[in-house]
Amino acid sequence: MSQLAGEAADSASQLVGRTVKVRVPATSANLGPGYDSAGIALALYDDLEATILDTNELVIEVEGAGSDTLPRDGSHLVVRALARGLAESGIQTEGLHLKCTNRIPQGRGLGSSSAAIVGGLALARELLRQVGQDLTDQRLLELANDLEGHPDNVAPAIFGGFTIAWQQSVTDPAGEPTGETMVDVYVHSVHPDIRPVLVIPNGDLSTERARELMPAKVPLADAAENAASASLLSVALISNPELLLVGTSDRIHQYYRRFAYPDSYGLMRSLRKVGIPAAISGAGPSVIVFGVTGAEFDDEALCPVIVEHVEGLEVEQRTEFDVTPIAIDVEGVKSL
């Protein structure tokens, strides 16, 4: 046996027995035109905690959202990131206990996949952390983007509040790519007077399905004016609120979704055209709608309206929402 490989069992075994907890939020990606890069993160959370067996056993606890769907074997999606993050040591463990409340809905556009990876990730770090290792943000966001695939739900489950995050080609100093991927983050506080309401419907949609309605090209003109919306986007949540129904335009996604989500659709649409800032949450159904205090709507003014609207809607079936207030998470994923 090597040295590293010995290391990495005797870490291993001080594992044995040890349990480690951590909370991580909800997010909201995409707002409008910031398609696979900008995301909020929201005060809503699953709870995980994990605890090294000295079996082979593998044991899984769930409780809330999932509780009937979410697998019992090595496929969880915690299980695995937690997994790989511990891998980053040269770390393996066979026994474990993992137990997860989780409040976010599954498939509503509401992070929750990118919550179980962050979540089984900061598992990871924190064991690591007690055998005297450890993983960086930077690290976490790049193991998370890689088992993801984007890191625009990841990033701001990790840092909290509001983040920009994107991929680009790593090139060598003559300027020619290496076929190396990085991803990098801009994180900055949401503006205080900024008061999200979710509206989410009771069905769900999976991440595939709305990336099977996307185009292979979108028009010049349309990409044009994501670009504009994108960048104003970002000035409406740091700084100027009153940007928030122009930066939460989009031309290049969820036009090509709609027929996924036909009231969620129709019901951001009516929100839009009488001034109010709404768009689909992430891949979707749920709808994220901004209030602003001092304003016409803030959050309370904001839903007795957003009810109006869910019943106004023309459609065959009618879907039930449930629409609430939330706030900003401002840490991301934390130890408990």
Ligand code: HSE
Second form
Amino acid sequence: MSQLAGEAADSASQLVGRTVKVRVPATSANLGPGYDSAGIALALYDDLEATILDTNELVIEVEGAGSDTLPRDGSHLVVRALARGLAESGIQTEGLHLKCTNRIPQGRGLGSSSAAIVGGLALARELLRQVGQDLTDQRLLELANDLEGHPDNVAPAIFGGFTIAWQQSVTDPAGEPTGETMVDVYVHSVHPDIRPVLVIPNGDLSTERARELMPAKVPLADAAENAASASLLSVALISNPELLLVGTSDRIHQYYRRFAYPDSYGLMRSLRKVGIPAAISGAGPSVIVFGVTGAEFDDEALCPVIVEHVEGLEVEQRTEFDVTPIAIDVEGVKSL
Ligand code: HSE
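If the structure you just shared is the form predicted on its own, then what does the corresponding form predicted in complex with L-homoserine look like?
Zooming out: every chain and molecule, the one shown earlier first.
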């Protein structure tokens, strides 16, 4: 056995019997124009607890969202992410007891799979810390992005607040692509007057299905409009909430996916028509609506208005919506 493999085996045996816990937030991505890049963290959390066992058993308990549907084997996303995080230090453990208390609704565009990935990696980080090792936030972002495939939900789940995450091809000093991609993130707090309300429908939609609906190309004029809106989204969220209506305007994804979430799309349009900033949350079908303290509608005033708009919809799929004010999470994933 090499020295490194020996050290990893040593660390694995030191982890037996250790328990770590993390709390990871829900997220809302895209926010209109920021497709695959913008996201905010929301104060709605999954709690995860992992204990390393001295047997090779895998025990998974799930309470709350997904308790009837999630796998109880090695394909569980938290288990996969945890194993990936430990593998960074060459550590492979056999037995695991995982407890998930899931409050983030699944398949609603609220980042439940990113929460599982970031949560699993954060559990791995906590375990590594117990044996004198670590994973940096940047490495957590890279690993989470690899597992998820796009960074817009994983970034706010890691860092909290408002994030703009991007992937770029790496070029060599001569400007030639090396074939590698990098991921990076800008993190900022959200203006304190901004008070989001989530409108969560009873039906779900998989991100895979929503991505199949995306066009291969979009008109240049639409891309140009989105570039302006996405820039204004940042200004609106950081310092000028009065720009939220234009800052949440999108022309490159929501329209193309409208048949996958007709009622949410109808609701979003109905709210926007009367000047209320609203966007599909992530790949949908939830809608995120922005109230602003001191403006016409804060979050409390917004709720009955949203309900009126829901009642005025010609609903296509007997959708029921749950309307809930939600705070912004400022910490991102953390150890409990
Ligand atoms: N940007 C993603 C999408 C959302 O719209 O498909 C989930 O990461």
